[in-house]
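As a starting point, one isolated chain is supplied in structure tokens, in the form predicted on its own.
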Amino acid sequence: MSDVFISQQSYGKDNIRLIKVFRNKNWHEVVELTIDVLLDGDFTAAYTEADNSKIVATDSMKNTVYILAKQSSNVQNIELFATEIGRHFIFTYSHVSQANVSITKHKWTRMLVDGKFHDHSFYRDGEDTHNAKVIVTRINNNDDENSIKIESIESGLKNLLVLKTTGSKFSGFIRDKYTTLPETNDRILSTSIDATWTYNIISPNVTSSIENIIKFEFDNIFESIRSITLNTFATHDSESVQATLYLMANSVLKSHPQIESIRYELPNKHSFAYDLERFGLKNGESSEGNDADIFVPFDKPNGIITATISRKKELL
């Protein structure tokens, strides 16, 4: 008898690239997605006995995604489209117990030509993305919708690069024999914002889950959180990245009761004033003051500040 066992497994198709064009006569919309699908379930024999009889080929997963994209009216709404994909695999294959679907929506912005929006031309005006991850699980062996549950829905934004030239301080930190960083009352603050938020999905099965989440205006919530994040970054007189992060998260949770928690990851994108004193030019030893206007960006090594801010659970 073997003294080892498979304690976890999943497999699937990563990086399924997809562009869908929506045509309304001459006016077109375009959506570009990258989709990952991972399945968990009764696949042990494929590992331990080289028995592939229950394997859904990853090429079939890719084809399924394209077929569902062709048929779906929710491709632009990535949280709902991810739910559709997860439901399909759970409902179609009785031995699949969980489907994990992650989608990244890439940015395409309509071109402005001669003062008017062009009907079918777009450009990429940033590398920040809208992301979603949906987990759909099987809760019993029935072959109907009541056998399926939406376990969780996460949304987020990634790679939102921001910078402000003042309104940021950093002082009062521990100073010891290892400290060389000067305190500053005015510095350039730059970071690449990653944020992930979790929706409050409480329902016994997929039918009530769908009824619950269909009223969530996911795209509007995404745009609101993006706006709150940018506005807070721009206007907060920051004593630290930590303080700004907390204010961002607190503002999001106050504005959106559907969200259970939000996590921010904010790496420092340092810019240090270049020493021009040796050339007889004032540029400051730090980024403080009006004399400092020539800086050198440094990306590595960098500090990184993270936190998850959650709602307190009410005691029953």
Ligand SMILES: O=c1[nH]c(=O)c2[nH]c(=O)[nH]c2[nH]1
Second form
Amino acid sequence: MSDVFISQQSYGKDNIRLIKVFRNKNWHEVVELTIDVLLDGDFTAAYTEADNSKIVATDSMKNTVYILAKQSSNVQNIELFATEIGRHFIFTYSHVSQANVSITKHKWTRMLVDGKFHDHSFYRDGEDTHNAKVIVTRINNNDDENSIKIESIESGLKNLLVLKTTGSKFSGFIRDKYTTLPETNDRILSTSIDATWTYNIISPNVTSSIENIIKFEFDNIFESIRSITLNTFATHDSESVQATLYLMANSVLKSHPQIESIRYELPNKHSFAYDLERFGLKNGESSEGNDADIFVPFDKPNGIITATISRKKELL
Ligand SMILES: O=c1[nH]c(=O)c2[nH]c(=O)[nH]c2[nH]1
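Switching from the form predicted on its own: structure of the form predicted together with the named molecule?
Every component of the complex follows; first up is the chain already shown.
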């Protein structure tokens, strides 16, 4: 008898790249996705006995994604498509207990050519992405709808790079023998915004059916959260990244009762005024030095400010 055991396993295919073209005569739409599929279930023998009889080959998972992409009418709605993929694996293989499907949607923005939207040409309008992560689980071994549960749906945005040239301060922090950073009432603020949020429509009592969530306007909510995030960044006078993060999250939770919680990860991409005094030049005229115009962006190390803001649960 071995005195070790597998306390966790999941395996699957990462980085399945997919483009789907929607053709309406000459007018085309395009969706580009990167998809990760991870399965949990009764796979112990593959590790401990080298018994592959229950293995769904990761190559087959990849094929499955392309087949479902062909058949599905929800590929452009990544929360729904991820749910369809997850449900497929639970339905098809009785020893699979959980499917974790993550999808990244990349940007393709239609080109304006001579003032007219082009019917089949697109450009990458920023590296920021829309993301979804869906976990589908088996709750019993019946072969029907009731055996499947959508455990969670998480959506997000990633790599939304922003910068403002004023309207950001940082002061009042601890000053001790370790401190060299001067206080500032005017600095460049730049960050690459990652946000993920969860929905309260996915309650423990809501089971599987895609119909339960298909009416849910994931894309509209995504666009709204993106614009709330950008508007808050631009318009609010920031006392710190922490305060800005909280304001963004608060505003999202106020505007969207369906959102249970939202997490932001905000790297502080520092830029410091360059010392031009050495060359007999003034970097800005004011005595506080806050009207400098020549800065050095510092890549690493960077600050990283993260927080999850959740709705208080009402006491019953
Ligand atoms: O907004 C900020 N928050 C911090 O915690 C911090 N720390 C730091 O050095 N600069 C900043 N800026």
